[in-house]
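Have a look below at one chain only, the form predicted on its own, in structure tokens format.
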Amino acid sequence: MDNQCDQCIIRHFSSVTKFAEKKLIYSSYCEGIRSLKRGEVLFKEGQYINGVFCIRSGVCKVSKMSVNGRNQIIKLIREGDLIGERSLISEEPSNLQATALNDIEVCFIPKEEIINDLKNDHDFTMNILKRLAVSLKEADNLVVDMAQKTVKQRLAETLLYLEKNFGKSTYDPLDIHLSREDIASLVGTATESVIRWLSSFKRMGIVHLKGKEIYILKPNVLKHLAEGY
């Protein structure tokens, strides 16, 4: 398989696309393309990454282990997204783990291939900093949500997040199959609570459930629930 990054499908999706013509990231060759099966770990918490992973296909879940041993999913990374930007600036190991949610392909670009562009190109550096700022904002919001919102609100918010990133239309299920355990990890609660509230949402006609498939029928109602109404 050709591993020249300017030929990669992610060039059409990634936020760094606009810099491709300046021969920033995609002018060099990625170190290689890796294929992972569902459940395989891309990198572990505490591991030094020393580069950036680009999701070529599939979905990856990024999680952190809590003090009580529960694996909390922080976010889902899909085709065209990047993982590991912090390694470009920080010399610290990753504080998160990335695991294939389904079969995925990823490209890896070593840190040394990118660092000169960070030093010499203002626009590129600002783009990376903006991405990091968004990640920090999301982390802040997650802390507040966990502390102040109910399970019902957080589940509604999670379903809206999934619809935004993996939805098609009212008549189609979400284009991602998550176990109830994964949904509970996203919400930050016990699996039993998620099952109970999903059943409640189904009875209310807000969602339709068919195995692992979830149909969002009333996103506006979910929005009201997420806001505490």
Given for the second form:
Number of protein chains: 2
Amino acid sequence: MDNQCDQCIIRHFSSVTKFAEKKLIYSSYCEGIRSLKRGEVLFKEGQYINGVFCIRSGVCKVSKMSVNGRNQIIKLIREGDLIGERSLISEEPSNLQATALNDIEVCFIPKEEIINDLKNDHDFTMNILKRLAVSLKEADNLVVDMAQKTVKQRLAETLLYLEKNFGKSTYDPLDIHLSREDIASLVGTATESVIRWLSSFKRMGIVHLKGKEIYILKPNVLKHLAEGY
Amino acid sequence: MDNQCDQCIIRHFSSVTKFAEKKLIYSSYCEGIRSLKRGEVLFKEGQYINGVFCIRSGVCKVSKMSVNGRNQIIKLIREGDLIGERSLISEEPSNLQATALNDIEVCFIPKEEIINDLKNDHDFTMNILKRLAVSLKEADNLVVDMAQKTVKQRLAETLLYLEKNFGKSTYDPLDIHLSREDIASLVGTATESVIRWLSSFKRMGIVHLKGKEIYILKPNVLKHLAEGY
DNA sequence: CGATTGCTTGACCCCCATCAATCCTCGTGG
DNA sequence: CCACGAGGATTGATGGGGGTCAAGCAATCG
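Form predicted together with the DNA, following the form predicted on its own:
All chains and molecules follow, beginning with the one already shown.
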């Protein structure tokens, strides 16, 4: 088990580097690997996780239910990303749900280990601190976008985001299998609206649609749309 | 100057306790006090702050411009709250603007002091960590609300939030002088919409309006509205 | 090859942003 | 003390964005 874990993460990560190298790859640390298939739930809102998950492969959506019963995807996470630190730090049950978008593999790192390292390993603590700071900035940006931008703008932005982070290359389709409903949950709108704007974008020659696949043909025009034109 | 600073914070704070007691009240730390009048800007988006501000008295709005030119208030902060930690930690210019709502007084704590303490004082670091974790949770909640709730729901929620955090007592008017426009920026809508819903709430006997003053008469009904009825 | 699930399109209507006009309030100066 | 001006609050009218319901279509799977 630890053998597998040794390889965990090691490769991907950009930001994770120090953390991953120093911690995840040695250790007692990782308590085995869990595999989930598309659609399976890693953990739910309100659940105590008692640890942190680290995505080894695949992509996860992190979402939250609103009172009206609709799901809002807060962010997507992938190989090398952590999930669960926030709740662990403020010692609360999770405020979010994590669901596999692909088949994924995750490591679990039990709470005690993390707590222990927060106490003793300053670099580790600073790394976590920086992660939270970045997440917070992103969340603030999202708040503004949700409150102020139109669905058209947000969809354009979302497509660019997806292409940048999950596209294979500029003129290739998006790499993760997102349903229209998932995209709607990212944008914060109804699936029909997503579909309508997508076909509008298609008519304008900005994207090409082939089944679920979305090919972005003119990212610069999308960027323009995202800014409100 | 330091004498004044010694009293800084000490009294209010709930969450701040440890941090405030241990740090702010001794020190070299606080580099003097700055006073701002209503409407004055503490710092702007994109500005390097090189430190952290601690609100000594008064209330500040923390906002961000969207591409369409409208302002979105992300949160309100008050005596005992810190602002600027996030940017400092990720070593970026501020992503937010802070503006005085009342006349306020703030302490400034220079970057080097903070960095130094992040290195050497574990309790301090953990305190900051927890603050960020809480802020992140709140921001996530806000994202969902903005994306999914109607203006009516969000206004109801905002009023409850204001009453809870800034009202003197249950049947008193809100304690801070917020313009309709400020409320609109909190809710993420146009000022006219705020006004219309407020007078609707008034017609329903939920609030009482007297000039700018807003008296909340039926918080429980508001709660109900916030959940979508 | 049914059946279930997801995608697409049309129709409808309400919420809300926007523009414009008026009213209110408060501070300032005559 | 009053008049006046400016900024904020309010109300009305209007149009478009986008949520919702419903029906038809494509695709996927046991």
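Residue numbers count along the first chain shown, from 1. Remember, predicted model here, so these are calculated numbers, not experimental data. Only the largest set of C-alpha atoms that superpose within 1.5 Å between the two forms is called the rigid core.
For D121, a C-alpha deviation of 2 angstroms or more is recorded between the two forms after rigid-core alignment.
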